[in-house]
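In structure tokens, one chain follows: the form predicted on its own.
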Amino acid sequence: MPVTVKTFATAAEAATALSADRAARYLGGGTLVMRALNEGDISISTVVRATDRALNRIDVSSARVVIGAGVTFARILAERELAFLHAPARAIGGPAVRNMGTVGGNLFAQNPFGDFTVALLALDAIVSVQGGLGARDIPIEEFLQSRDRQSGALVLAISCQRPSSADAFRYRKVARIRPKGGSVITLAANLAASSGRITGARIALGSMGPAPMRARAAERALEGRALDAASIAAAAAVAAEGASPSDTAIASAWYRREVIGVHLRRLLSGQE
């Protein structure tokens, strides 16, 4: 089946083309769309591209960081101001994939991939999109819950607040082939603290449900408490609550449920 490629000068034009054609997909780095085409996905008849430089911007001039949807993981790793995102960026594939894969595209990666998105969920990111209804900002949790219905919208940028301190944000990817393998589990935690107690804990999990999800029971176990052995044990004990992992070739749902508490304990304790 022939595929039409349309290139536009602005993100707005590309967004209009996407919203007008259900069989259109946006081509950023190509790690998802080209794979689908190579595997014979007949639902895609049009590929939309944009040369708009705004999609490749990085703004680190304030406490809130803005990253264009077209920014690659290699570029994230090259930015000193984005050091808190280096671990999740490094967890994406090998050098070739990191040179091509984009932050915006990772939002749509299905399990056992999408590891960078887990970090963004823990950081309470906002996703800026443009579609048939115009431009709007969507909390990342809301975006992930409806991402299967977002194919007609173009992601413009992702923004998040910098972690409050160097050790507030923590990330861990568990994979059988490191770093490029699909994840058994991915975990990220953003633990803001005041007077030695956790305030506003956010813990995100990957490969524990259809899309990256919050570990809300674990968050509640930490909230208002010091990060010590007792609170960490309490969070680890309820880490799997609300999760619905699947059986895959990488790991079974049973195994993921069994080990999630172990890895959350290690993450929160600062263990390798």
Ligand SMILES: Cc1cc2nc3c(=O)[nH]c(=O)nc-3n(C[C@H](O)[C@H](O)[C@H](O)COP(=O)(O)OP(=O)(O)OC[C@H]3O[C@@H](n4cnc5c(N)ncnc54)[C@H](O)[C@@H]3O)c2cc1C
Contents of the next structure:
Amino acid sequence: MPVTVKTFATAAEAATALSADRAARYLGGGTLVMRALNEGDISISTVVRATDRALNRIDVSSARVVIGAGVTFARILAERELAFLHAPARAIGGPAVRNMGTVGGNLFAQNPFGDFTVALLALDAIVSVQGGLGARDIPIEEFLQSRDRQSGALVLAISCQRPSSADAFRYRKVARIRPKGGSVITLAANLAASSGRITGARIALGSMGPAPMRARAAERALEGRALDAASIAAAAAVAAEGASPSDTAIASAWYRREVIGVHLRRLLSGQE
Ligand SMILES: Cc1cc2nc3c(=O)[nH]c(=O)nc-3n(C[C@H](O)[C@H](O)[C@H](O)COP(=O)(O)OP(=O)(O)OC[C@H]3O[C@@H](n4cnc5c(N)ncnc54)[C@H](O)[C@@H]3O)c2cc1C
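Got the form predicted on its own; any chance of the form predicted in complex with the named molecule too?
Following is the full complex, with the preceding chain placed first.
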């Protein structure tokens, strides 16, 4: 089936084209879209691209960093000011995938992918989208919950506050094949503290549901407490609460539920 490629100079024009055609897909780095096309996915009849440089912008001039949807993981790794995102960027595929794959595309990647998005969820990122009805900012959790309905919208950028300290933000991807395997479980935690007590704990999990999700029971177990053996054990004990992992070729749902607490304990105690 022939596929039409439409290239636009501005993100706004691309967004209009995308929202007008249900069979249109935006092409980010193409690591997933091109694979789908090569495998004969007939649901895609139009590929929309934008050469708008705003989509490739990184702004680290303030405490809130802004990353264009078209920024690749290789560029994140080259940006010293984004050191807190280097572990999640390094967790994606191999060098070729990191050179092409984008932050925007990762928001839509289905299990076992979406490893970078797990980090963004723990950082309470905001997703800026442009749809047929104009531009708006959506909290990432809300975006992920309605992700299947977002396919007609163009993601312009994501923004997030830097973690309060290097130690506050932690990330761990569990894979059977290192460094390139698909995720058994991916975990990220953002643990701001005030007077030695955790405030506003965020724990995000990948491969524990249809999309990256917050581990709210574990967050509650840490809230207002010091990060010590007792609070870590309490969080680990409820890590799987609310999760609905699937059986996949990489791991069974049962296994994921069994080991999530172990990996959360290791993440929170700073173990490798
Ligand atoms: C060999 C291999 C290994 C991989 N390993 C990993 C891994 O370890 N971890 C991981 O998370 N992922 C992995 N991936 C998946 C993928 O490379 C990444 O998730 C990547 O971030 C996808 O980004 P992309 O720009 O290539 O997406 P694309 O293929 O361009 O797009 C993917 C989807 O997102 C949509 N999209 C892209 N950009 C936008 C936008 N700005 N606005 C609206 N919609 C948009 C597209 O329309 C499409 O539906 C791997 C892929 C391959 C082929």
